[in-house]
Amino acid sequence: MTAVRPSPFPASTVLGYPRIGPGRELKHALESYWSGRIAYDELDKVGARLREDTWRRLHALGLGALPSGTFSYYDQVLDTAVLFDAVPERYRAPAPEDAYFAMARGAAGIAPLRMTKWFDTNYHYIVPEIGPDTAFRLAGDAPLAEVRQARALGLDTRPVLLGPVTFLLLPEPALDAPAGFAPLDRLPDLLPAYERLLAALAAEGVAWVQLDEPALVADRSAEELAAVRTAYRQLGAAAARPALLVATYFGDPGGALPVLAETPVEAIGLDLVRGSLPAPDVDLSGKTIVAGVVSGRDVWRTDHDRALAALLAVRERAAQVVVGTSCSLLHVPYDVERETDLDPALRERLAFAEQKVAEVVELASLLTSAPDGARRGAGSRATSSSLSPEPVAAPREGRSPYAVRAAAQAEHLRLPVLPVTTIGSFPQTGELREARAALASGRLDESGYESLVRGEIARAIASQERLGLDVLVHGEPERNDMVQYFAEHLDGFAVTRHGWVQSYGSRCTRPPILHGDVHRPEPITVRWARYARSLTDRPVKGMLTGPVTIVAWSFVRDDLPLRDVVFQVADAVRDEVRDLEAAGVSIIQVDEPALRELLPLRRTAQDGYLAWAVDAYRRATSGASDRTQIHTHLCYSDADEILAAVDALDADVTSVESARSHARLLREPAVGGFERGLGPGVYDIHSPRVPDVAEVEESLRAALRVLPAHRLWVNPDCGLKTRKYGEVEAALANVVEAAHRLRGDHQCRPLTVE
């Protein structure tokens, strides 16, 4: 068998496409399957229809090369682990789908794999575990099955796979791996499985395969670049394989680009929105370049002149240039034409996935007709998220040193040692979701909706009092989303009806569109916080979303530096903090789960970003008095990597995800020197399993080995909105019991400072 002779790459493509369905069909099917309302074959039928609808639509839009393999029932990294049988023994089950969802969500007595952010996006992936004994093999035929499914429709597709280097850079070592082991050490054992898959695709007549290597746009060591060279020389030399497109995205591949250019791969994908044109000394003369000039990360229409200039500059140096997206369109909604409620002037500026495909096709046509040498020198667009090393001056009021604040808070709040609280949200019931939809459609008036919200707040407060929590939350029933809710109450934002984007699994969000200057016209949360306080004598936290997270989880205007936009939002949050405090709220949580997410992938830009991100948070909280306790929260974002910045936020209490990541944060030496309150999560709320008392107690004992009891808070990993009341109350009862048991080992006294 001989390798397929590479055919010219079609003139246009996208690196991926949304997969949840325009009406979130995948979400609804997944949740029906998990609850037992439908069987797996029904879920599979929904997946098949979504794939077919995508291929048909991309073909109808005139796209030259259609991708397959971009669909997933949960996550593409998890799919890759299953494809190559990198499944830890504790998850193996007779039915493959049981093992798959056990790794994603947990199972009876088994915690799920860790979950974290996909590079600097708000998409989450499941972190595989790979050890010295992981036996890689080609364990499935999903890529071939999708090729055949598309061919039954009369369409040829390009399978998309996670590349071997990125796949081995993302996992963490297996639980029993020896010290010093790195999953990338297993590259020689993994590559034969990729070769077998490529051979099978070649035998199927597949012309091109896309291997995604986004890890190459981050800082890579000489050893890691050597692994890139090894991988693609070996795969490129395979006797039978399709032509290979290695796609890099989310930035500039830097030193990885010349390494790839020296290998036998036929095509390289470059992100020319967040990255730059290739350096002049990189020889691309024998390569096809898929030039990502249409952004897959924002919702703004493409500047065609600038994009065409970049395409022409690449065409002068490459064997062929193909118009593409900067990354997968997974990160944007489906179709802006459905957003009939948006201001028409704003809608004209927007492009969702469908419009971006049309832009790719149009640019390919323009490129075909453009003469050589036309429009040279413009370069690629610099995005608004480009980070400047010097933060904008932001004068703010300072708070007293922590020791002073802690003493004032201890005297005022009188909390016990190991205080138990939650992160903020309580379950969003079906009745509440239906009422919100009825309000939006006009079937329910505002007073009826608010009556239901008050009832849900009362239920949440009563539940927490009955369970014995020390610091309560109102449960956030009035909020559809922790960012969208604030966007709906701030000038400068617009929200969509159908602009859903996948965050993980069945979890979807509607990122707001931040298109103008931000102002807070009136208080947002105060009346709900005041009502919750009227129902209990215990402290109730005011719950706010921080400025970095509001901006990170929105589609942001591209005419201002990102830090300037964040400071505008920080001022609005600061006004809300002051009004909550004036209403008698003594504990205010300002969450920043996206602090790590926005960290630039290149180290040279990280210090500048962290400086202004921390300054924005402190600006937002600067107006609080000493006795008002400021909390923050970070989840599923590798907070252990930015502990110095977390410390610099100067929050009085920080809660962080810990249970799902096997308490990796507590293994960081710097944690022992953390001087303020810290709440490492004691159970994973993204799994339906309920931890028993012994499990929670052991988590707390592990934390007490590195933290003094007077600084340790007890809380779940994250908010509880996706769970059911039965799960939540059972879990929290066990959390409270574990905390009470350990209080007997410590002096039961109010929190003070040593």
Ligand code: GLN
Second form
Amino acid sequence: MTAVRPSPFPASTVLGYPRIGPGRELKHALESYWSGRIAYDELDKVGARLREDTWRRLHALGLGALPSGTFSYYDQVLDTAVLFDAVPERYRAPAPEDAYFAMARGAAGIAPLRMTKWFDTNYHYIVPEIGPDTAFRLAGDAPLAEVRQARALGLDTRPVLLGPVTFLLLPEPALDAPAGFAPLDRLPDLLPAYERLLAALAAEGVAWVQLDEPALVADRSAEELAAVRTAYRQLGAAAARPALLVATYFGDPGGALPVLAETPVEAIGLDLVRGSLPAPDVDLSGKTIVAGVVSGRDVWRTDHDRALAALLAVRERAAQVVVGTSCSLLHVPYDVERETDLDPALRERLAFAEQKVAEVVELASLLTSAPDGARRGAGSRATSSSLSPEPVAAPREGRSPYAVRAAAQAEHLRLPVLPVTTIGSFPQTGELREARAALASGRLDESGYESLVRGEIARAIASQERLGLDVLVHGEPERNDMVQYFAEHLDGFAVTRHGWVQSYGSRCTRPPILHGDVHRPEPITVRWARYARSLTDRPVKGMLTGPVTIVAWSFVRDDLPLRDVVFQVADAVRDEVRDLEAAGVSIIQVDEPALRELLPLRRTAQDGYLAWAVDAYRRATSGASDRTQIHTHLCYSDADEILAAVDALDADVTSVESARSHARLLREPAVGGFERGLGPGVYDIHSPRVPDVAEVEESLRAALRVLPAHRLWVNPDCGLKTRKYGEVEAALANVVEAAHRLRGDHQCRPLTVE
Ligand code: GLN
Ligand code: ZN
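Would you mind giving the form predicted in complex with this ligand, to go alongside the form predicted on its own above?
Below: every chain and molecule of the assembly, starting with the one above.
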């Protein structure tokens, strides 16, 4: 058992803080370092300054307990892998930073580790690889170094580490691991390295350490819960260690909470925004509870009454309650004060990271003065859906069953078998980006910008005609971003100037803020579509972003159930679909790359979500007539998980990313049974590599073994926005050639059989 009584936890804290820098300083430094313009030392100086600025700021705002270790040069999961030496041999390099960035971004001839979304957020982490032979050891002193760095400023910090269970639940088995191996099997070998680190931190005089275990809010098996018990009994039993805070977040730990409560950890972090108050039979009387009542996932001010009620309810059951954030503030921008262009009435309602820290501090002082037993029985925030009125029934007129539509479309469009198309965007040139900046700052007028965009459309159309594609796109040059563009043209949204949030590595996004009822005041894409059509006789796809994706990549009002908000957006998209159709556009693509992202972490909630997400999509697209072909595009390779829902979207054609997992996707039984058109991506647009004809032909042949030719579409993985024209044209020429070679074999087949 613990030798020392832990020092009490200060009254307020945050689980983590943004790290990219208020002016994206880290992004700029990283990109300069990668391009060789600055040395590692200089990058390191920027990192050190960002950490110090954060600690100073949190201290100045009056926060009780400051976290350290929430900074990262790329990703905290990667940091943990490196800290415990889980570095696959192929990445090892003499300089540690070279190994680190090779894992994140690849190196000469070596592909990077896979990257995937961090739970249900839009942050991406690097997926470590762990095998039976991974030799865990404490291989660095970053957590100690940060403690010392903060101390030099006179500030004590609480190191934040990824907890051992989540760290072992996230990785992929190493390439050479035997079948049936699970990284979690390695827990007994990993724990000693954590013990060594805790001992070193204790020796340094660190009072508290935070171990993040967000994986505990998803469904966990009995063995996984047993691993939680083992891990925290063993770490808790260490002779010399700081007091332990195990932070759960992004939901309710459910059955993992009683397990944690029975271990010797001193404190548990609960997300009381997404999760509920702990069940009454869980004994928390000996624990400190860090009550996450200020949301780290949205940009709204906290309802103090509701937060205080939850804090008081927890105070009655726990040894101590600390006011905290629901999760790290990594997922929100820095400071709303900088958004001077926002409508003041909206700005009043907003809280970014700085404002959220101030709320935590204020709630802590309110809590101190609140009498015991006040406001009893109040729950945590009611879940949105319990407030939900039944939304207006979806308008669902129009579309006939697929077979009828397919015949009408074949007649109308007269496409060849194995039609070749792309996902929508064409390369965005630097000139275009500069022009957008110039337009924003007034250096370029609307008509100058407009003619530039038209020029890009003409270039994309000419290029596709020359290459021989069958269904063309206008190339999306008018869009900076597939969500922000629509947000800028819809009522009910606001966009920020500095509201950057890290997406991965140096990449940031500026999510729009959906704050009111959504309406489309006027057509958004129609004039571009019309112009593109005027340049060619071939069909040009209209290109829209779907309602789920628009909402998933925005900060969304929380006074309406999410479903109702998505339905409002769906109705706006529906208006646009109708107008495109009226303008003579006969193929309309409505992208839903984020369909999977909003999937709830708990299985019990997933079917309900998928049902309304599918409804929203159909609401957006069902206004089209039978002969208008509706396409959709999904970005991720694990589409197989939700293929049934994809089928239910009832789009006529679906393109999916699959170049990196083609074989796996095609093995899915649901693919063979897929009723409608399907375009499994034939080449990976994330890499500058140009696939040769044989390669594309082979992947098409593989697809033809499970799909009938009349259902197969030929397309790249995703949009071509980030590539260069030269690469794209070379790749598409090979794709067209491969399709033409195979087309000969299949010509005699009818175009529609249903
Ligand atoms: N139509 C979009 C594009 O091509 C789709 C992007 C995406 O799936 N993320 O850029
Ligand atoms: Zn995509």
